[in-house]
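A single chain comes next, written as structure tokens; it is the form predicted alone.
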Amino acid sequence: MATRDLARRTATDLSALLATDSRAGFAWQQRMWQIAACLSADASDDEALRTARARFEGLYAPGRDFADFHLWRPDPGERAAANARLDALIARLRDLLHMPPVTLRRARHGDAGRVAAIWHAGWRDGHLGHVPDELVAARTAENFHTRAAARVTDATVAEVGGVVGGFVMVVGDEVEQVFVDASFRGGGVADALLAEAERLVAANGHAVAWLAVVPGNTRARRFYERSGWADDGAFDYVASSVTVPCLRYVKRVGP
């Protein structure tokens, strides 16, 4: 299952779960609340995901189990398959914690669908409301298609767990493309791909590396900053002949 959609399930199935009367510690329940609400509140959220598993991994300290807390039911029935639950729900998050590493290489023609897919639906949701009409209606899913079939092995893609959950291109200075599919967003998809990035613009003799994001794509600007990025001021950024209001963002890469 894929890190947003087992983020969202989790939260949903263990708010439930807690929801109904037990007798588990109250520290321990507090916590868990503290989980599924951060699981919950935007599971496509990076950072909203990485702080759930910093809690659960400072529940589930090493040497220390789950097996002290049990779910009570007055029902011998109801309540071991409230226990048998939680322990499906621990698992489930432990697979967050656990999730495949992410792989990097170069893209190949046959990846061209996938990339094209992850544009397509990683720009609108960046850029929908925050750019001019007159982009957003040129950038057709087709648009995207031909796009990634050109560049594609321009392209350096991370695949978890034999997936395909994101790619990034460099040209020059400029980190040109990052993106991520909702679906792995959280898993550090997005961390390799810019660590990335960074260092191919080092290989390529620069000591700087740049970007342009537009000022209303507040996630992606959150993460950048995270990722010691810094807006270095407006500007205009031309596409497909129409002119986006930016912002550069910079980063010492090299020497």
Ligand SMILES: CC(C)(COP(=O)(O)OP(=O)(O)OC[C@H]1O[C@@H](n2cnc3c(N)ncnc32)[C@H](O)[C@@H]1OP(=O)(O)O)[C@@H](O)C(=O)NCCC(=O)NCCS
Given for the second form:
Amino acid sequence: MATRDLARRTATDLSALLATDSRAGFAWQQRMWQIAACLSADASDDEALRTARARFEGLYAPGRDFADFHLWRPDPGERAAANARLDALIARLRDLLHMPPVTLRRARHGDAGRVAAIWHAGWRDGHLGHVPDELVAARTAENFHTRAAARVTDATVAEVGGVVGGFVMVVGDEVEQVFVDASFRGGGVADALLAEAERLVAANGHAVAWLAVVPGNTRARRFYERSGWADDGAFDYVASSVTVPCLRYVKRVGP
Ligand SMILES: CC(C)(COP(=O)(O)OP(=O)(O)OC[C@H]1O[C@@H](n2cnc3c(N)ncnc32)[C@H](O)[C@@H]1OP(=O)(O)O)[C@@H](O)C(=O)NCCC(=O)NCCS
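For comparison with the form predicted alone, please write out the form predicted in complex with this ligand.
The complete assembly is shown below, putting the previous chain first.
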């Protein structure tokens, strides 16, 4: 099947998923409708794909805060399934539209807003239901904006077509943060970031890198294990004065 037809079919599935959302009307949803519409419009293949690609990039333009880039369902299980489907469809569209490859660079002050948005939404994806309520209460949007503003220059960001899709922070031998925007997951952005984090730990003079992950964050654990990291046992991590039961994952990164 031609790329245009596959992209059109994916766009149709995406439209159907958006149409069932009970909290419609967000700016990002309207953008998605536009992307779907230009793939279905009566235009040449080249023109339709080019317009869709430009709109897709616009969705992630710097300075836009898409922390609400999630579908809503009252039932938590249905909500997780709808969002997993949303991520998969967006990732497929991204592949079909030949979005450009991942590049890495040191973060700049101007990245703080985008880093905060990815951090906040990603933190909720990986931690809600798996950490004490006091920590959830402390992790407000403002908390992420403050920490991102203070820490942004410690980060390495991954860009896809000029759009920041994720970031890592390394401190000494610890990989402190690995966060990828939901619609960039499953596309190699996380692999590029983790490989860079491992390189940075080795460059800091350490043979073994470590990180903390909560036991319930199964997607992250699967990703780390696939990348050669091993579970080194349970320990307590103190975050914002809250004790959080975690697993310590380790990987040898140097001689
Ligand atoms: C953790 C994270 C960086 C990984 O990046 P990613 O692009 O999602 O990683 P990938 O899709 O390449 O790999 C995830 C693996 O988990 C699997 N997976 C996907 N959804 C899953 C789920 N709900 N439960 C368990 N495993 C899942 C994938 O199939 C894949 O495994 P596979 O390669 O064997 O198929 C990203 O998911 C993220 O930013 N999550 C939110 C923030 C977070 O939790 N960060 C880590 C804090 S310690």
